[in-house]
Every structure is written in structure tokens, then in C-alpha cells.
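A lone chain, given as C-alpha cells: the form predicted alone.
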Amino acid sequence: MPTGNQHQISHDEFERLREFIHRHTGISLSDHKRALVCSRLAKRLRHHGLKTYTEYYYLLSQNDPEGVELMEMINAITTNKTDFFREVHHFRFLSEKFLPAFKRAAHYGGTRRMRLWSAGASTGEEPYSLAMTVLEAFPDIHDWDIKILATDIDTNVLARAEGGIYSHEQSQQIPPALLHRYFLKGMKDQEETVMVKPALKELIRFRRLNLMDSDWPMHGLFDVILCRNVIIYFDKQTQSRVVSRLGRALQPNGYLMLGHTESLYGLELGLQPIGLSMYQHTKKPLAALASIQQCT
């Protein structure tokens, strides 16, 4: 951030794009949050030659008909932060319980067709780990009619996650027989990386969206949607109004996973607990799916 009093932002300043940031993300930022604000966003001011924060806010509420510098505040402002296989409890609910009972399901005359939905994809870790998820315990795959939704409010990140490209680093949270199967070594200059293969690739769909849309373009409902360590970042009105359509855009049964620091305590959204952050569209269950119980 520059020094001195450069760039520096005022009380009525950061309450002004604070209520423009809600407004336009639903991210709610406390007082406290004032100087990641004016961290996030100076970069933004150097690029336009701006000098104060007010000149900045009249840019994107007047300014910006294309919402081209939105998009890139935005980009500023969001965190990011995810591993593959995070929350490993969730991963083992999906291989160890709801897939085998989807497939027992499929057997005996149920839809072979499933979409899972990762909300909030970040770089691609998640949907890459759920791809990895599904392949493991679908050799067959194409056989099936399975697809895997992958959004963020974040262009940049997704553009990341789409390329597919890890650190070694990053890798390391991979279990290494998964790296093997799923994942290429670079050569020469990237030989510190590694790429994902196609097979993963192909399952994934990577989208833009922003949970406060009006209208969300896809059509049909998710089988399974993952929305971890999205509404930690919303005040109580508008998580209620996001799960809520969450919930709406669950298939009967369909589970919703969350952070294991979120809750749904004290709203009514007709989504069962059943522990370990996830939750359960509360229609009466499949004879196949209601044997699943609580993955401990």
C-alpha cells in the first residue's frame, strides 16, 4: 500500500463502499476491515490514477456502464483461500456413503444422472477433488450422466482453476495415489507444477456467478452442492436468502455441504442436519438413499 497519507481512507469513505460492496457481493465487512479495504482496493486507484477512495466510488457507481471496473473490484476484494480434499469429512461422505447408495440406487431402476455443484470454486481445488471423488468410484463413468458445476464470483480465480495448474506445494494435499492417476508432472521450466488430466477435466464445467443475482442460469437441480466458506461471509439476512435458494435448487434428498465454521442454526429453510456441516433436502428419502446415515 503507498505510504504516507496517500490513499489512505476515510469513515464516510469506507462506509460508502462498504454498503456498494454488500449491495453488489453480500460480502458484509466490519469496521475492523477498514484497512483490508483500502489494502485490496489501492491497487485499483494506481491503475486509474485516482487519488481518493470518493473518486474511485463515483467511478464504479457512475462510471462504469459495462461493469468492467466492478468485475475487477471485485476480483480485489474476495478471498480466496482453499486446498484440495479441505473438510476430508465431506469427501468421505460422498465415496464412503452417498455414491454407493446412488449407484445401489441406479440399480434397481433410479436415474443414472447426477449433478454435483461446487459454489464457490475458487482456484479448482474442490471441484478437481470431487471430479477425483466421483472418478474413483465410477470407472465406468461413461456410462453415466454425471457433471460437475463449478462457480466463483471471481474471474481471475477461475480462470486459474480452468487452466488446471498446481504448485508442488499445492500437490501435496493430493493423496498420491490420486496424483498419479488424475494428475501430469511438468517438464523443464514447469517441472514444479502439475496439470490436471483431461478425464477430470471433462466432468467440470467452470462458470461466473454471482450468488446475488437475480436470476442463476442453470436449469434442472443438484444432487449435491457444496457452498464452504462462502455465507461465512454474509450478515443473517442474506445467508437465509442464499441457502434458502440453495435449498430450492437441491433435488429431493440432495445434501448441501458447508464450512465446518458455518451454521444454519435459527433458520427455518426446510434443510435437515445431519451433522458434520451437511445438511439434507427434507423430502421423504429414496429407499436406497435412506440408509445412508451419518458418516462418522
Ligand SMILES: C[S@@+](CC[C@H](N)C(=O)[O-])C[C@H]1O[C@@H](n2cnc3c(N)ncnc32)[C@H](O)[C@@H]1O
The other form holds:
Amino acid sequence: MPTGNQHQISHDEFERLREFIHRHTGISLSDHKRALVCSRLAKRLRHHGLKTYTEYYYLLSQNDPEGVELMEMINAITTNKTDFFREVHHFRFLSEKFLPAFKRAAHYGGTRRMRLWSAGASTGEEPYSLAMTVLEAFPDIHDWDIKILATDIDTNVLARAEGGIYSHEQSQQIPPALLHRYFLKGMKDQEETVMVKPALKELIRFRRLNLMDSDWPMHGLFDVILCRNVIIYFDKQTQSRVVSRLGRALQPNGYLMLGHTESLYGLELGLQPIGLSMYQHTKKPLAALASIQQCT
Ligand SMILES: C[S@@+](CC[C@H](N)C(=O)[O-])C[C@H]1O[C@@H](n2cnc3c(N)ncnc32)[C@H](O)[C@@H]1O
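Let me have the form predicted in complex with the named molecule next, following on from the form predicted alone.
First the chain shown before, then all remaining chains and molecules of the complex.
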């Protein structure tokens, strides 16, 4: 029952919403997330002038044919923390090992097509970090067929990612030379912000994608997938399902990168761990791994 401005959630209301959220997003909320859920959804109740979470659940489950409120609920419930060059070892691996090896192979007749996917891209720091890493290695980018897909379930963060505007504080995570090369400084009342240059944006396609959707609309396989600090919010069964699908979306010998607290330990997924939360999809692990493991 509401007390003043504060909506409170009963045990049954939380259980119903928890199950609903899990079914639609894969996000698994433990009991100690109850207060968090309550505060994140309170603004949705206020928005609709609702007094209880039972009314809100009814709206979501019975009175939302277009899925408009579902989208808003998802946007409110997700945790979007991210940084530029977060878990920097992955970007180091790309710039020191993967990208030079790819380039070398291309000079010997290998493919010039590379596809990278930031799955759970949040406000864009991860795909832009990827784009800077790629552009540093491929200044002649127009001679290559390289694209980055950036997806997230949350439409608010995707819109911010596409906008490409970051605060001075956020930009401090970017090495100064890269900040200078790939960002514009804001003027007048935007002085405290930086904006991504078109050269970076052009490499990236931003799309909404729920990893729980039964169909992923992408065609073709990826050379590298970053799905970092996303599956940590899923239960083990959902993690296993999502990771095995990510594995199937990889090129042979392609790489999957997870967040440092996310482990595939105990999941039988046919992905070879190569250290630092990185996994390689390979039928012939030994030759490929020998060179890669030197960097771990
Ligand atoms: C904590 S952020 C991680 C951002 C970035 N990958 C990083 O490591 O810095 C997790 C992101 O996963 C997204 N997410 C959560 N569940 C998802 C789902 N079912 N499908 C797609 N994205 C999801 C959230 O919206 C959020 O933006």
C-alpha cells in the first residue's frame, strides 16, 4: 500500500513482477533487489497515476497490447553502468593480438571482412572503445569491410549511445591522444561535454536487441563478440542458453569476451577459455591458442 509518495511492494506483488521481468528480459532478481525494483518502478506508477504494484502488473500484463509500457519497464529496470575501455585487457588483446593477426592474414589472401558485436552496449562507451581500437589499427578503414554492431535491450541508453555525447568526467577514461583524435570538444554551454566524431560513429550500427528474443535478426557470423557485464544479471540456465547462442554466432576461431565476474565454468558450451574472461570458438584449439595464450 502507498504511504504518502512512497509506493511499497508486497511479497506477492514482487514475486509476480519478478517472474514477469525474468520472462521478458532474462534478468533474475533476488530478494535483496526488492527495494531497488520498488524504487526503479515507482516512477512508472507515478507516471500512470497508479497506487499499487498490483495495478501496475495488471497494466503490464493485460493492458499493454503494443508493449509500450513493457519497454518503459525494461528501461527502468536495467543496470547500465559502463565506462570507456572498461576491462582494458580485452582492448589490449584486440590491438596487440587479434587485429594485427587479422591484418597479416588478409595480406596473405585472407578475408578483409570483420564483424564485431557489442551485445549489451549500454550508453555506447564499449562500442566506441571498440571503434577507436579498430581505427587505430586500420587508419585505411575504407579499404576494409569492418563493422561494429552495438545492441541493447534498453532504448534509452541506445539513444544516448547514438547521440555520442559524454561528460568531461566520462571522457577522462579515454587516453588523451584518442580523445583528441576521435572527439570534438563542446562549445559555450556544452563546454563540459565531448562528442564522438563521425569517423567513429560510421563504424557502428546501433540496434535494439533483447538477447532473450527467439530470433536474432543478424545474418552472418561475428569475429568478436563482447557481452560483458550482461549475463551476470541472468540465472545460470539463461546464461547457458544465451552464451551457447553467442557461441553459435561466432566465426570458427572467433572470440567471446565476458565481464571479469562472469565465468563459463561448469557450462558445457564448446568454447575454449583462453584467460581473462575470453573464450575462443574453435574446432582446432591448439595451433590458434598457442599464439593467443602468450598474451594472457
Ligand atoms: C552493466 S551494462 C554493461 C555495459 C557494457 N557491456 C560494459 O561492460 O561496460 C549491462 C547492459 O546489458 C543490458 N541488458 C540487460 N538485459 C539484456 C537483454 N536481455 N538483452 C540485451 N541487453 C540486455 C542492459 O540494458 C545494460 O545496458
